[in-house]
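To begin, one chain is listed below as structure tokens, in the form predicted alone.
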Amino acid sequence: MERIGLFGGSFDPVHLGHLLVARAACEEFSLDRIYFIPAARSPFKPDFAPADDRARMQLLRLALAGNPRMRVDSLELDRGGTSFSINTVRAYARRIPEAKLFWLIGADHVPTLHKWRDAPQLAKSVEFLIIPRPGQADTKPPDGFTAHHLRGFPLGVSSSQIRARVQQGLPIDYLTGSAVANSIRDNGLYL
């Protein structure tokens, strides 16, 4: 059975703590794949406007190149609106039927896990991978959600952090690697 990552999320832009992350949950939980799902628009942020959305898949490309075990899939801004996780995983469910699934969730929003769209589907579909914050407590989901803390890279950097230095000219090739942040000042994104 193959054992498939599901990482939604903004991704604007990707950086060295999604890498991270990501890579701590291949190896916590020997996941075969793990697809990296950007959002067309969240359901947790429905004010804010992330940069294009061919901008933000380049920029994971450019972040997942040669390592075949992750994969972008634009699926949420193909299907456009509110990205709604059941949704995804409904989609994933069909399209590799036999594999278990896997959502990696950061620790703020384990504790509305009960108020997700189509919550008891959902935690009947997935198991969930919590992803720390440096310095907080494990975070406990709410009963019938199976989840699990991983363990490895927590870094404090956060999308916010990157588009706020971009906008005082200070450098972020150390938080995104540098493929992504020649992409990010070649065509001028967070500007």
Contents of the next structure:
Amino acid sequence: MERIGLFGGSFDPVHLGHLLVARAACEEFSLDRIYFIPAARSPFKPDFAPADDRARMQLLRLALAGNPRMRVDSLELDRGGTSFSINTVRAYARRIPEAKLFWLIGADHVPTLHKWRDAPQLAKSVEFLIIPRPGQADTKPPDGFTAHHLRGFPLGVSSSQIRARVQQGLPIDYLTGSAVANSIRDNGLYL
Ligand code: ATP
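Please move on to the form predicted in complex with ligand ATP, as the form predicted alone is already shown.
And the full complex, kicking off with our chain again.
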């Protein structure tokens, strides 16, 4: 049975924290593939307009180039509107019915999982892989959810930090891949 990881987020832009988490998930839970799925609009950031879809997709493609286990999927961008995980999970269950699905989730979101759209069905459809963030204590999932903790590699990098550094004219190399950093500079993103 194929083991597939689904990694949703704004990816605005993708950074080394995301990439290291994906690697840890592959190694620790023997995933065959991970799909990075940029959200059209995050339910957690309703007032935030991310960089345009094509730019975020392009940065993800650059970041994941050459790693066949890591793929980008535009299905939430194509669907548009607020991106609810359950719709994405249903689409994957239809697309690869025989796969076992895992959903990567930041530790900060775990306590409110039961409030996610169609939470009971979500709980039956995927197992959650909880992403550690530096300084965050282990979080227990709500009743009914199956979740496992990832160990590696907590890294204090965020997309908002990268956007703020670009605005301040500070370098962003070492926070994300060099192809991603160059593309952000060449296309004048986040200025
Ligand atoms: P922002 O700073 O804009 O809020 P972000 O850096 O948290 O963005 P997102 O794209 O919103 O990035 O996050 C997608 C997923 O990746 C979330 O589940 C989040 O918890 C996780 N994530 C983000 N940064 C890191 C990091 N440094 N280490 C591990 N996981 C991370």
